[in-house]
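Presented below, as structure tokens, is a lone chain in the form predicted on its own.
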Amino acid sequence: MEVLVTSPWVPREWIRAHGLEPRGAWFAQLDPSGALPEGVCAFAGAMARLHQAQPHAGIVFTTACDQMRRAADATASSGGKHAFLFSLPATWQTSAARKLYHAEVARLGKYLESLGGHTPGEEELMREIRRSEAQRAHRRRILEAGSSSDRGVPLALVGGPLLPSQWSLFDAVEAAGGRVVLNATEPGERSVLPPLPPMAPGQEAVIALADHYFDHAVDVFHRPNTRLYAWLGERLQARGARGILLWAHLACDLWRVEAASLREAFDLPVLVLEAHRVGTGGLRDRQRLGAFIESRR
């Protein structure tokens, strides 16, 4: 059976432990026509659908923001049987906040166990671990040999879901004269966890596993939001980029209000590109996006 996952902070590991399949949603085949009503984010808005259209799969909600928690709830009062709603803290700085995460990953477990999962042991668990290091090992090296191509004003894209029908974004971007050193989006490289470090002696993995996933997240919707601040800061000198493009869909407050923080704390411009629907923006936003590189060269 297939869980949907909406959040890279969900463990994937512990899902396939239990003996269903984790699917990131971003890369699920969406439909981008779908009216949405005033206010709703469209990616939001595109999760309920999604469920609506895979009825029998599960799917995992967080509380990452308003809009999700609306969509989850959205999800329930039509009849989705298979919902589950996990709570993320919003706070990283206490040993509170690390008990509710764990509390909800065991939470996790006995949902997966609704749905036709198993108690995983504990080497069933670790050989999921360690399939799941071994993927990300391979995008750190793809991400860390980067792009052959110097050409182009190097930009950092930061911000929340990009779905695959707007991933030409990208092109937009090359087109324009620019390039993207740096994909802080969700699924891109912000998404990516660093290596699972040595466990201690008599811990337990989904333990190890919760702390590494609760110590690395790297989000908006934290509070504070150093995490995010020290993770980008790092790597945009690093990348030597000369601007930000600040990818938001339109109802996304949490990222939307980031703007003017961003450039006072890396003194780069910031352009702000709003995602309408699912699908990619319109003229408008291409034109604006070609007046932005041009004035970084």
Second form
Amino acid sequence: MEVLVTSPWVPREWIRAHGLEPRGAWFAQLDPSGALPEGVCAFAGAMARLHQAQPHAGIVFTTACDQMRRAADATASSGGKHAFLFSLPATWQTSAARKLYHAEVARLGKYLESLGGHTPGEEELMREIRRSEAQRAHRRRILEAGSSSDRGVPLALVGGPLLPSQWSLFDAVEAAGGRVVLNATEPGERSVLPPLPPMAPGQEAVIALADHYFDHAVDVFHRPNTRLYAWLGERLQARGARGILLWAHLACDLWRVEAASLREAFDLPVLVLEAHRVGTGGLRDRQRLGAFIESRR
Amino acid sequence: MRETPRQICLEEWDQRQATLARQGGGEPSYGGPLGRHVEREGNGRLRQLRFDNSTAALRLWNFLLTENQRLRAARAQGERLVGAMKDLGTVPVMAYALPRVRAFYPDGAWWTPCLMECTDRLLNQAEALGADATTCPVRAMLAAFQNGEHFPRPDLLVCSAGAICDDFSAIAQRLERLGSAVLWWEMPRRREPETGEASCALPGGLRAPADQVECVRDELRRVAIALGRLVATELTAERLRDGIQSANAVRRELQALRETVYAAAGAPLPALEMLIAEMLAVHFCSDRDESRVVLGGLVQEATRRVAARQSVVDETGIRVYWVNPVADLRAMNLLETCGGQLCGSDFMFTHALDLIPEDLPPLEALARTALADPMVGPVQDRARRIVQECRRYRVEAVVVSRIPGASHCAWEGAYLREHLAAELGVPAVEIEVPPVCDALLPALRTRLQAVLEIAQSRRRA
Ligand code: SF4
Ligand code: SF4
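What would you give as the form predicted in complex with the partner chain, now that the form predicted on its own is on the page?
Then the entire complex follows, led off by the chain already shown.
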């Protein structure tokens, strides 16, 4: 059974170890039609409709933002049977937050069992952890190798979910004379965890896995969201980014309000690109992008 | 001499206040003509409002509009100021349990653009600071922090994080980036306990998993330590217990007020004063003991009016339940001019109306109360409570008021309107009220009148 996951911070390994198939909701069949009420984030809105398109799949929402929380409410009230709301703590510096995250991983396990999954043994989970580690290592190698071309103004793309239907953005950037040297959207590079450190003797695999996700999630919703800035800071400098494209869904307060802070923190210009709809993903104003890139040459 | 209950304008209130003063009306130290708040603080919106004509209401308004002065006076006397953000009702209970500490909600700047009819330019300044009109009017707080003109900078800033609206979360984070350190504490999204899971009863008839209560309790312990450090005094269980009792005394007054007003055949107090009164339970308007006195005065007035079969609005007015606070206070007056009367409300902080359990360890009691916040749980829980209240107060129509830019309204509004209408069999309408709604008044009036007319025709049928 497929389990659609709406956030990078829910351990995929745990789902697979239960015998179910995790799938990033970014890659799911999303319904681009249908009007969304004013003020609803297009991504969260699409997630709220996922259960209609895929009634037999499990869906894991998270509490990362109010919009997503309420998408989970909407799913429940419109009869979505297989939805689970994972409580992602916003704070990350306290034992209470860590405990909460651990408890949610355990609760997720019970939910997966309710979908027909089985309780994984230690070895089974370790196998899935190793598999994910290998996949991530492969992704990291590709990312580190970077683009073979060094043409175009180096730019960082930072922000929320970027869906396959919106990947034309990369072409638009190139056509305007730019080059994305850092993709810090979801599920881009920001969603790739670092290697799992060796486990302490006797440590349970699920605890090590939960700690790893908890310690390395890099996102805008954290309070304070200093980890995001530290993560970006290192990479912006290393990759020589000359500007930031902030990819923000129209009603996404969490990313939009960061524009000014990003500008100040990195002393780089920021262009806010608005993702209007899940399906179209076109840029509202290619001229703005062109002018921005031109100004960074 | 007591006057027949009615709503009067600012000018009339000032004349009446002068007469009362000449007769030795015995106003509190913060009393005086309401008009001075227009002249001194620029609260021009008061000129457009209609106020209840009781001395209890005069006291309420003067109490509300002098909060800033109270805070500055407290600071001058060496008291420490705590800016509580977002939790609406929990941190102030803790802060007031300590000597020489006052808490207030910088969130209250929400209403400054309304009161000052945007002459404060806070919303424009907030936009320049990075929070544009796609966020709710609470963005005014960001600018108010920067310019320091609307409230003193707190010595400690505490904000709940997690299950809060995106608007506030984003704005508070921006505030921190601009240099105001914030103590964040986790508020998990409340969920139904699962079968067999240990759980706890919360105020308001809710339940939450014991793990969530424990998490919030641990977080509040961190807050308690920080508060204690401010005045080098430990916030002991004993002090907290006293603080809870005092907060409950305020809440009891408010409960009595709501019961007296909302259950009455004809509302003895207007909607606008009820909105302001309910807010006192959240923040005490920076003086916990006085807030109790102010509420007590309103209870007495309402009780007296009910006994005398007097109401401030047409007794035949449609009984309306109001969901969410309005960014422009004038919208509350509109309800009565359209032929409605307020008979129930959920201004987003119903958890601050419930008594905090006194038979539990105090931090546990506060954690349970905080978790009962209607905005922290699923909208279905919020709707359930509203339905109960609507039935209790024989409500005939529901108004769901949207807050411009608010992340939750986009999702909740339609659900609440449809669900409440279906469940209660009464008409419901959704309106959006901006900080100054003058330009929209005709449209708002039409929408309100339409829903009240439907209710009227159902009454006749
Ligand atoms: S894009 Fe923003 S509002 Fe939408 S789901 Fe993500 S964080 Fe929430
Ligand atoms: S009005 Fe709504 S969106 Fe604005 S701060 Fe309050 S809860 Fe958040």
